[in-house]
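In structure tokens, one chain follows: the form predicted on its own.
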Amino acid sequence: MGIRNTALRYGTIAMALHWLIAAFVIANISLGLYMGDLPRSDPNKFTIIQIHKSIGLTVLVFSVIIVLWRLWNPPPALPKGTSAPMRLAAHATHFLLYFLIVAIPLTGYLLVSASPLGNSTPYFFLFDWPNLPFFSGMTREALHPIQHLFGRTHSILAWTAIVLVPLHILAALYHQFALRDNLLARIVPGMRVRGDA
């Protein structure tokens, strides 16, 4: 198997990438839901919420990369013989993840750059991951709103992959083993894809 997709399956690189990402985004979707539900008295919230940004900065990270590399490494293409509409539905569905996957983790980032507590996030607890610079020297009054702002569509953001995922999943089973036409093996490390060499 190669770095680079193929016309068959995905290189070692887009695997990787999707794999970690996904880990990480099904990660800190569990953590948002968890820590939405902690009392703020919780002794272990402070941890859980700088894990969760830390996840969310490297979600973000490794989009931009995969974004990137989708741009110079176009996936493989649909089977053949898949509908029209379901052409339609998958690339809706891919432009959405990954508007996802960069919009999520970017608004919860301008959301703590927008505190004005003005704390930088621990980044694992190895090192300060700066905030963004846009909102320095802003009066709590004028955060406020753009704090809260970006709150609502962080959270809003992350509610639409609750709902996405899971359909997305559900898609690459029912093409892996309903269609039987590979869908769900191109992606997958050591799955057979027909045609392979």
Contents of the next structure:
Amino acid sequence: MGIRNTALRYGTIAMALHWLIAAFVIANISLGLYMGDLPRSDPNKFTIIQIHKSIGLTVLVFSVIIVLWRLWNPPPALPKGTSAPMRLAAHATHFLLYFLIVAIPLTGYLLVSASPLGNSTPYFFLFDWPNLPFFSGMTREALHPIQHLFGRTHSILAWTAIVLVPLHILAALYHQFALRDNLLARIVPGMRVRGDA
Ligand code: HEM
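What's the form predicted together with ligand HEM like, now that we've got the form predicted on its own?
Time for the whole complex; same chain goes first.
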């Protein structure tokens, strides 16, 4: 199994990034929903938000890398018999998922950067990850609607992912267990793909 994608399967870099991003996105959806329900007075709220931001910034970096890697290193084609509507559905879902894994953390970063509080992110409590500089110097009144807009967008995009991620998982399981075309093996480390060395 090489580091680059082949005509038959994903390489180790694409696989590692795929599963890390998947785990982090699921963790951050759970943390995001959980922290929203916590009262301001909860002593753990601050820590949980910083962990959410740290995981999200990691996703942002990994997502930019996976998109660039994919542009430079095309993925294996869909199975030969895939119908035109299924092809369209698969391509549309994958495109939207790539968009979301960049746009969700980016709007989170923008929302925090536009906060009048001006708190940066203590990245996993190891070092300080600065906010984006565009909003510094703006008044509290000017920042408020901007922060609100990014907050709403972050939430809507996250909810889109909450719908789309299970559909993506169901599609993979449908291929594996109903169509039995072993599509999952292309992205799971160690699973053998027919015809692969
Ligand atoms: C994989 C990336 C991310 C995912 C999946 C994600 C998901 C979520 C979800 C589901 C919520 C709750 C939305 C709601 O209650 O409707 C949320 C809220 C929030 N997220 Fe993220 N997030 C990500 C990245 C980030 C990043 C990078 C930051 C900042 C650096 C961030 C900052 C916040 C903040 C501050 C809130 C609370 C917003 C509010 O209550 O107004 N998120 N996120």
